[in-house]
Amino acid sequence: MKNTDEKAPLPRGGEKYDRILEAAIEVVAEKGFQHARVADIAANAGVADGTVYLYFDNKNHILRAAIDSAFEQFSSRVRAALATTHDPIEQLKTIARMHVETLVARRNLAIILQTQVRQSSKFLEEFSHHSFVDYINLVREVIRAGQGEGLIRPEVSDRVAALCLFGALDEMISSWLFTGKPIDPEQTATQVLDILLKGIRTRPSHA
């Protein structure tokens, strides 16, 4: 049961805070959000239940912070990688590859994003106004840059294109989780971008 004192949660950050976030991802991926308890998260993190409540109000707060933290780290790594090239097409490939790499490396996070988040419309709504929007906006920036350089058709909606990229990669991760078949981040990113940029129709041959 949550402590009854009215102290505000401690500021985010620190070794214990990070352990709690990682523990939350592991526990929720294993047990599901409904069955995971704060006590389970605390035990996994190696801290007392009361310590968890020094940082977080409840289980929902913990998981939301864990997902936001994961996406902030992802965004930071991606932006650093994008700074190494000014080619918008290469930047899109980088985003796609790192999207797949990150979730393959963090399977528990992938499970939560593909299953747990989607089971709660309230949680999905809260999540979509934070990390998801930041991700989509980053892709939109790159697409607009590509349009400015004449590499992407100017009439294409940058929002729709960004959602298409995210959706395709999202489904590739779902397939990997549900089928257990290996997935190669580089190959997957290349194929998804090839289809997104060129389409699937054959080009007419000219005599």
Contents of the next structure:
There are 4 protein chains.
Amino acid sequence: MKNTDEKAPLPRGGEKYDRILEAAIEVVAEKGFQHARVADIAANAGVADGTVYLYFDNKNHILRAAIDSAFEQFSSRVRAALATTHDPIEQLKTIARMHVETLVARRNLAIILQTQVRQSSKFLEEFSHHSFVDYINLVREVIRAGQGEGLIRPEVSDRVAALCLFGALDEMISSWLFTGKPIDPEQTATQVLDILLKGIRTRPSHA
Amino acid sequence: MKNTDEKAPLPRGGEKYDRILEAAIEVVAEKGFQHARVADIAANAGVADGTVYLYFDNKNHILRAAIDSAFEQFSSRVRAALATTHDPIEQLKTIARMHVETLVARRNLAIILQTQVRQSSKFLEEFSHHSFVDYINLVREVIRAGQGEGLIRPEVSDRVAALCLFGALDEMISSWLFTGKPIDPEQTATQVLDILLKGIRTRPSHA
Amino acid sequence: MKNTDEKAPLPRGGEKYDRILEAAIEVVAEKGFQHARVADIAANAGVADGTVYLYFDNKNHILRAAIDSAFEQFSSRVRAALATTHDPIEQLKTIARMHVETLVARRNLAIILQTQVRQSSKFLEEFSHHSFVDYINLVREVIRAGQGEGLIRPEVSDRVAALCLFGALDEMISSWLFTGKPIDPEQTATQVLDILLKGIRTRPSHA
Amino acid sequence: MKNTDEKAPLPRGGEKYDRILEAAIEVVAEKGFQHARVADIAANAGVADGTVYLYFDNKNHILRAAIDSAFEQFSSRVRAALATTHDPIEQLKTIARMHVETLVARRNLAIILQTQVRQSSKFLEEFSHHSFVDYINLVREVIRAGQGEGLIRPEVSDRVAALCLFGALDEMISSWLFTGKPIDPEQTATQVLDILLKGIRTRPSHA
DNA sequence: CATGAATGAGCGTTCATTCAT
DNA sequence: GATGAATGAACGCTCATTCAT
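Let's compare: the form predicted on its own is above, so bring in the form predicted in complex with the DNA.
The complete assembly is shown below, putting the previous chain first.
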């Protein structure tokens, strides 16, 4: 006889599922995860408190699902965009631009990524860090391709380069959120990439 | 009748004050701010629960004081180190190395800076974001000095460059904390700075 | 985003509401407001601690509601009783008798009125002093009616007379509670009213 | 061998003792007993927190001593005043006048008597209700004297009459404290006594 | 599937009291 | 006697989660 206590798997989609996810992003961005009450999220999604638990195991899992979903969406959009060119340098530009554009366009998501993601991986039961690693790997591949084509210095670690790019872009977003000053995604991405590609030092005259 | 509601200013230092601060850093790094109970911090500091409130207004202020104090210590140590050379490039190397070294040496502090600082400035009553800005400004000054001496490209925004440096270093620390793999601060700093200074692109032959 | 901070109005009645109110009167009469724990009240009402907060904003409001409700019930019962006669003297007798009878019958309520009401109006957020004033006004009207009919001395202030009546009755109740000796409501009311109506002085022979 | 754990009796007087008592009356009148912190009282008296415990067993005892002392002072002043005449009616007038005058002159004390005394006898460990009974007995004696001289109706209970007088005066004070309107002690006492002595009813024409 | 009333564990903070100096 | 830093028990309130309807 099977253990009938096993819980049926929760529905991974559906209209209400999405509404709850959207509501969670909104409320968590507004108040932070700890101060976002499940009741708030439910109210914002237009469902009863208990309904939330028909779609998610618990509060932590809502945030986890929201972050995962955001990363996945972003990752797949980037992958799609990368298909339009084979020039690794152009691809890096595309990544940088989309990164900034996406987060500037979805401020709530940006707030959550800035404030909650690091929390998540340590204190919420391990959000699938997976999707973040995926994204970084995407960048690393592009860099290695660039190295293969002789466009990027071979002695540079693709891992370090990818982290530098991500970290720099992230810091620009962070600064935008803190200062509140509007930024131009195109220009911001260009500035960061310019530095990453060419460095800030003046070219040694004829070394 | 004297107004007995005014609170005497709390002691800013002293043996117990320091013990509580240290305990807070340890416990918060371990469990996260929300799950760190005041009772945990008190026990860890070897004082009674109520004693904490002889030194801090409330739980939030403990974390705030810990972060502020960490930033201040770091900032002043960096300033001191910068005095040993006047070469801006060398100074940037010093900053990068000390940044990584300090956080690798104080893992708990690194965890808090990674996981709690962004939270703090948004959801706890504004930790003095001040000390962070101070640090960024320090880097900007060095960069501007480098531009003045013709060592750094003048068309680069010192603000963007400083944020890129900080973001990149931060991401390396973050990656270290997540993966758990030990890193060599010296080498890490060198790698990041190499990229920031020279870029990742191969030198266009003789364009 | 909807403002999820606005609180839905709490239910003003219902079975649980009443049970909590009754429990509060019992516990507060027994231990005093300050020593009455919310947990005590909840246990006494047979509900969980948190349930109390589904019906009342906070501990203070429970007491407030209890006092208000008691005054209102009493006030309306007295009003009803007054309709049975139009003789102001008889009406005063009715008021006095019901006042003593009601509180003797509900000892817990008497205790609360004696010990908590004055507290409430000064230190808890103003219980609706309103219902007390209502009661005093009722007495004043009866007295004025008596003056209109030439039954009560016109030079007497209706306010002072009403306060004297209330104060005297209150003191009898207070004395009963303190000494613990049983009293006969009918007789007590009669004695007090006799004094209020005729005074204690012997009639000056033929002045 | 005697039990050396016995506590030495606390000093019942002295400059600090009085200062603490005065401070307690002020603070308790202002904030209520429960919200009056021992630290407030100590600060107001200009002594250290711990010093309070050199003179009083605990917080409750401070209030108890304050109330007792007030009643005793009042009682003895009244007794002295009563010696100036032997006419019981005049004596009642004196009592009424002094009662109102004293409390109007010492508003803080009036507040405490209104709000804290009833509390005391039930919830603070029995303040010496004694001093209150003393006061009531004083009035009863005067009334009995009046009855002996044929000035006061013999069928009236001296206990009830005394309680009526006290209750009525008390209610006038209470009304003053609540409404905040200034009152004339002389006139107030006269009005109350007029009612107590002659009643509010018009004299039956020639019954 | 959906509801939302009910639950109760959990914790930050206060403050009367003590005692080493 | 006097001090005031330190103590730690006590409790109001919140909110994630459950479950009868």
